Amino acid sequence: MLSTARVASRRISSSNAKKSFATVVEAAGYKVSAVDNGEPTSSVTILAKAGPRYESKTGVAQVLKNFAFKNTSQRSALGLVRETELYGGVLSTSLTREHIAYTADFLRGDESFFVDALASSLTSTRFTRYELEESVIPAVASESTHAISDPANQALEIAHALAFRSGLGSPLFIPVQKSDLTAEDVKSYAESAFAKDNVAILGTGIDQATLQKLVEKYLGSAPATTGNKIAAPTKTTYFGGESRVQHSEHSHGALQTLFIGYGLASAVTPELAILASHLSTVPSVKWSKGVSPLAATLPEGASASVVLLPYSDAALFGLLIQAPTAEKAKEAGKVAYQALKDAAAGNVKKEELAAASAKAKFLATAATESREGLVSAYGPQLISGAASSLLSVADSFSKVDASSFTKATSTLLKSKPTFVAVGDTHHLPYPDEIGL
C-alpha cells in the first residue's frame, strides 16, 4: 500500500508540474503569465510590491488598498459597480505585508472589460479628497478595528513587530485618522508602487496570448516609471522579544491567547514546512483527533494552531495557543513548547517524519489548485522573474532527511523566541513558566 501511495504521489507531482507559471512574457513592460485549464470562469490579478514593508508613511498601503475601484478617468466608482454587476463578475483587493493585489473574477469571454477595469484602477484612479474622507478612511478604520479586536490577529501583529521591528514588522492594520494621510500622499505612493518593474500580472482560466494582448491594449500607454521608485527594503533581521497586552474591558468572553514563535532572516525551507505539518493539529480524517504530538495532549477546550508565514527574505514560525482560561492556556503552552523541543532533540520517529513530509508536499501542491494559492505561490516570483515549477517544489520535500530536519529545528529554537500574551495578563504565563 505504501509503495502504491508513493507511485500515486509521483504521478500527481508529474501531472501538476504542467500547471506552473514558468513561462513569463513581457507585455507593455509588465511581467505577465497565465495558466488555462479550460475553466468556465477566469481570473486576472495585478500584484504589486506595495505592502506595509515598503510604505512611505504608516498606513498608506492599507489606504491605497481601500482606494481600489474608486473614481478613475475612464469611469465613476458607481459606473464600475453597475458594469461589474451587469457582467456578473467580482472585483476585490487584498493586502499582505509585502504585496497589494487587485483581482477580477469573471465569466470566460468577459476578459476585455475586466482587464480594462483593472488597468484603469492601476493607472488613472483620481484619488479625490472627498472619497478619502467619506469612503476610504471609514473603511480602513472599520477594517482595522475589526481585525485588531480578534486576539489572534492582535497577537500576530505584535509578534511581527517584535520579530522584525521595521519593514516586515510594520503594522498590517492601523486605524488611520483623517489628519494622518492626504490624498496626495496616497497618490504619490501609488505612482511609485505601480511602476512597471514592480508589478506582475497573473491570469487563470485565460489564454496567455489573450492576456498579453489585453495588457498591451489597456496598459500599453502607461509610463514605465514616474521617477519615484518604491523604497528598497533593508535586509531583514530577526530580533524576537516579549509583549503582554491586557484585554480591554469590552473583551468579555475573548479567548486567552499566547503566541510562541521564532523567525528566520531567510526564505522558508522545506524543513520548516515539514515541522509545521508535523505539529499541525488539523486531522486528515474528519471527526478524528489526528496523530499530531499536540493533538492528543492539549487540555480540553484549548487549541494550538501552527503559524508559518513566508516572506521574500524571511519567515515567521510559531504556535498560536488559545484557551477559555489563563490556566488552560498555560498548560497548552507547556505542551506546545515541549513538542517543539522534542522535534529539535530528534525525537521524531522515521514514520512520523515521512508522514509530515508527505502532508507538507500535499499542502504545497494542493494550495496551487486555487487561484489564491497560485497568486500567493507564484506572484512574488514573477515580479522577481524567477518562477519555479510545482515539480521542483515537491522534490524539495523529498530531499529532507532526519538529520537535516533535526538540525533545522534545533537551529530555529536556538534563536531568541517571540512571545506574546493577550488577555488576562495577571494570570497568563511568562516565557520561563512554560519552559522557554
Given for the second form:
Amino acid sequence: MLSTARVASRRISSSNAKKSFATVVEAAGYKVSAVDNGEPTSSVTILAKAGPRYESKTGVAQVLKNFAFKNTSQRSALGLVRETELYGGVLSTSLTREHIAYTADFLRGDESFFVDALASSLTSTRFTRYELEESVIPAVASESTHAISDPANQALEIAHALAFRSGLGSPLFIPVQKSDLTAEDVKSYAESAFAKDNVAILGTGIDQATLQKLVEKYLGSAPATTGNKIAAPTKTTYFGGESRVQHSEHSHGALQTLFIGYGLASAVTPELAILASHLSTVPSVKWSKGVSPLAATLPEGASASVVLLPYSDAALFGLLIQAPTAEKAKEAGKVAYQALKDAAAGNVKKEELAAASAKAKFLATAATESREGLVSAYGPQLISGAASSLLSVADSFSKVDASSFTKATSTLLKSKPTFVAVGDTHHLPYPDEIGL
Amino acid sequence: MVGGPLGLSFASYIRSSRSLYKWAKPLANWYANISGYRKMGFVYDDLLLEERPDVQKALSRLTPRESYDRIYRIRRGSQASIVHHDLPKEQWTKPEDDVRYLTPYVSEVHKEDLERSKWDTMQVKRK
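I've shown you the form predicted on its own. Could you give me the structure of the form predicted in complex with its partner chain?
What follows is the whole complex; the chain from before opens it.
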C-alpha cells in the first residue's frame, strides 16, 4: 500500500517537473516563459541580472530598485499607483545580491495593463533628479535603516563583505544619506541592467502565448542593444575573516549576534543543503524541539539558525547565533561549532543522514511551489538560457552518501572561517574562545 | 489665478504665428528692457510669485547651482534697491542670459497637481 502510494506521488512530481517552465521562447528579444496551473490570479516577474554584485557604483542597484514604478514617459507614478489600485493589483520589487525583480500580481484578464506597466517601467522610466531626491533616496534610507537595525541582517552584510570582498561582497543595503549617486548614474545603470540579454520575463497563472504576445506588443519597440553593457562578473573567490561591531544606534534591545560561516567559491552542493537541514533547529512538528543535534544542546533563550545562501558561482554556509546576553551567545557559539565539527568528523548516524537528506529534498522541491520560489529557482537559469528540471535537483540528493557528506563537510570546515560578532563587543567571544 | 500659477499668457499663440511673432517680438524686447528688472540684475523668473505651494515645490526642485544663483541675484537686487541705484552696467542681465529657469519646473508641478485632482475626483465606470 505504502509503496504504491509512493510510486503515484513520484509520477505526479515528475509530470509537474516537466510542466514547470519547460519551454522558453524569445519574444521581442527577451526570454519569456510562463506556466499556468489554473490559479485565479496571475503574476508576471521581470528578472534582471543586476544586483549589487554587478553594480558600477556602490548602492546604484538598491537605488534602481527603489526607482521602479516612478514617472515614465507614458504615465506618471501617481497615475500608475491609482490605476493599479483600481485594477486591484500589486506591484512590487525585490533585490538579491545577483538579481533585481519587478513583479506585478493581478487578477486574470488584466494582464494587458500590467505587462504595459512593467514594460514602461523597464524601458521608459524618466529618472528625474527631483524624484531621486524627493522620494527615492528617502525610501532607500528608510529601507537601509530598517534592515541594518536587525543585527542578523547586519551580521550577514558584514559576513558577505568578509567572505567575498568585492562582487558578492557589495552591500545589499547602502548606508543612510549616501548622496554621491546622481540620477544619470542610475539611468545608465538601468540601461545596461535591462539590456535584452540580461533580462528574463516569467509568468505564472498566465498563458505562455498570451504573455509572449503582450511582451511583443509592449516591449517590441525597445532598442535591441544599448551601448553600455553590464560588467561581466569577476570569478568569486572566498576569503573569510573576522569582524566585530557594536549594534547600530537604531537597534534597541537587539539580541547579541554571532555568525560563524564558511564560503564556497562554487555553486551550492547537495551535501551542503543536507548539512543545513541536518543542523537546522526548525522543528518539523509544532511545539517540539526537533531532532537536530544542535537544538538539543543550545542553552535556554539562545537560538541558532542555519544560513545557506546559494549564488550562481558561490555559496555561503553558516550558523547565525542569537542570545539575549553575550555569555549565552558564547555558550551557544561553542555548542554550534561543536555540532559542525561532529558532522565533519563523521559522527552522523546513517538514519540521521537519511532524514536530513529527505528534509533537504523536501525543502528544495517545496520551495518551487510558491511563486517567489519558482522565480528564484528558474529565473536565473532562464536568463542564462539553460533550464534544468526539478527532477535533477531532487535526484542529486539521493546520490549523497555518508562518505561524500563527511568529505564535503570536513573540506568546508578546513577553509578559513568567516566570524562576525554584532552587539556587546567587549563581552562577545573571539573566534578562538569558541574553538574556531 | 487664471491660467495656472504662471498667469494668463498669449506667448504660445503669438509664437505659433510667424507674422504675429515678427511684429510682437521687438515690442516684447522693448517692454522687457524698460521694465527695469534687468538693470537690477534679475532674470524674469526671479519675479514669479513665489508665495504659493506649487511654486515653492518648484523652487525645491532647482539644482543647487540654480538655487544659489537665484538667492545671489535677489540679495544683490535688494541691495541695489536699498541704495536707490541700478547696478553698474556690466552687471545688467544680458537678454541672452534671461532664461526661464523656473517656469518648466512650475508647469511640471502644476501638471502634477491637476493630475492628482483628476484622480481624486474621477468617477469609475464599469465597462
